[in-house]
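Encoded as structure tokens, the following chain is the form predicted on its own, with no partner shown.
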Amino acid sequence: MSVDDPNQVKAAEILLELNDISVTHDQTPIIEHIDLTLHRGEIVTVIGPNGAGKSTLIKTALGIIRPDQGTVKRPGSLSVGYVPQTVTLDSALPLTVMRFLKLSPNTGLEDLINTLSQVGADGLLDASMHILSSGELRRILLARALLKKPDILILDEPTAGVDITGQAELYHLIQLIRDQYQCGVLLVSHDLHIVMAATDRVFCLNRHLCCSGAPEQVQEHPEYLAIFGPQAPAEIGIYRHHHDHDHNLHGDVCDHG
């Protein structure tokens, strides 16, 4: 179940903490005392112009990157699935779907099988990595970071190259992921039209942390608009879904029992 309640977010458990987090390069500062925290069951997005930081909080997140300030708390034991911005593959390698997801520890073909499917890329485990599209190539990679069983989701631009619908499909299946695996979900995105009714809480990002919440409190906040333009909201349509049951992976509503 998403966590759409202030207070829900209060009790959930905290998979990821952010606190007073500064990152410099050459002396330039890139960000600047981030705090952020990421609940189970929640989609939290970063949003922010070119340049704001977004990549850098996102491997500062992932210790990738080590912060020049403050403190990032992340339970060892909790698995962490990354989908990164881009891929560099090597065009004179061969090498089909099957055998990139393979390079994941411990996988097995059912496994691969399962998962393909789960993401909406069934029939694509022979083919060529060269040859995918980029809506393919991201759900390949969505399943790649789906076989750890995560625990935490870091995306960073998921829909990258995609068109308008494939942009929302994908996100669509984000929050049946967030659903089926009750992961905490942390994402970076541009896609303003389609990000604000995909999240449950939205972080502004100019280098420092300009306003954070609730779309439709964010979308309001004058920082915001001040780095979107006035019309953003109005180019912004709100759909929140408020979850009283789960879904699993193709949509369809799970009975309990």
The other form holds:
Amino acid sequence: MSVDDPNQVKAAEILLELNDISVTHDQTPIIEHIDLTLHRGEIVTVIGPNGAGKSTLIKTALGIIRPDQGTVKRPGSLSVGYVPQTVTLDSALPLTVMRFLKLSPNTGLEDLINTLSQVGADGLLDASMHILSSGELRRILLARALLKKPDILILDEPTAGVDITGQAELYHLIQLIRDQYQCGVLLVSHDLHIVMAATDRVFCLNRHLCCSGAPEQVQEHPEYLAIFGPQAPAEIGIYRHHHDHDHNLHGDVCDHG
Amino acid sequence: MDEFLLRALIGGILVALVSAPLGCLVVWQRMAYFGSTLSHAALLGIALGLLLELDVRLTILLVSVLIALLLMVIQRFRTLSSDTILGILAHASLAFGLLALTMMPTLRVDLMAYLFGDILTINWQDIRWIAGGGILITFVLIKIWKPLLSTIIHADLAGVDGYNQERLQLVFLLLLSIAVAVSMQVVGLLLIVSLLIIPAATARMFSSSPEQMLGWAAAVGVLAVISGLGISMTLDTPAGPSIVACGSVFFFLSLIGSSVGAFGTNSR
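Next up, the form predicted in complex with the partner chain. The previous block was the form predicted on its own.
Up next: the whole complex, starting with the chain shown before.
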């Protein structure tokens, strides 16, 4: 981890701590021996191919799945915002954006309008949930999580099905939210390009933790390259530039779980 | 008005009102097949009630709850899809119900009345059952409405908000079992699901919020009961099927109405 990263300095408070987590399903291990911590004010991204156990990891962190081994530590006083990948509403259920957001406990109308404009979804308040584009739906789900004033924000594939420009906007938004709410952000993704540029630490997951560290370090790690191939980091730098090539090579970032 | 007709009207309207919210919840969760399973299982309940000389409503409730619990347990294994399991439970309980009925030395009760309902023979005691069940169902539904709606929309999201999907689901299934048990006499076991589903489906065309849909479902259900009973009186047709037939006519009218409306908006 780079010491000069400003986010590392204020990242003292540990919001979430996974210790030696293993989850099995029907005797098949889904994730094994995962250690992961999330500090206040940092964005941690878990990347991995399909079937790597990313969603399982998130659900374990949320407390929805109980791990077969290991512990999840999360102070009970912290509020958790969860942004699922998508919501598949049955078309038989009529639902407006406002009604959907009001399902979150203790939600006032003013709060709701402010949050919607914050995520760039003004004017959608009275829209039907059924006609939203996937980008709009993602923003509404983000708004629902923000209404809880989260200390921890957990996002599952926040950009799946959103085009490249929309993805960049969403990641920018996530950074703004981190700054404003001073929360810790844990997100998983299988697309690397923009993720890498907008994140403080990366965990590369393929059932076990392959490697972890700052994005610039992880992208040169042999295990990362073995999974994602050399073409992967081509598009890094939408937010960061390529001028920081003075870091150490492979060995230092290895952090086997 | 003859008193028997008044009783039929009151009983029918009460059932329509109770069915509205439950029917919407069934439709939203694509659980129509579960409703059918409960109604099939109710025959086993009737057989048990007659054998043990208990109130059939109690034994129907007992069997329905048992089926609901069994379904939840089997679903945990997830080897078979739930519609397969429901199909097995439905027809197994139907078969056992029929077996139990034939084992009785003398069939003292008209089975047809249970299968197709006989709202015109409803008495004040029956109405008290329906009203009592309805009040209980309404009270519980008001208490769990928001959590239940949350879990239907997204179980994990609701889970993070602290709502336990499995527990809420179980409560909902219990309420559905109670509704089936108390309203069986109005339309009968074979048609009971239609009174849950048809008004809710009709209401969908006019609704933009869950609660609105519930209101419209209640209105359509009440209208179906009144017009069905009217037709039954004038044409001397069986009451239960008349009510369901009226409801389905409303449904198809609303379908036509909404597609004509959509066509009108498109051409503008």
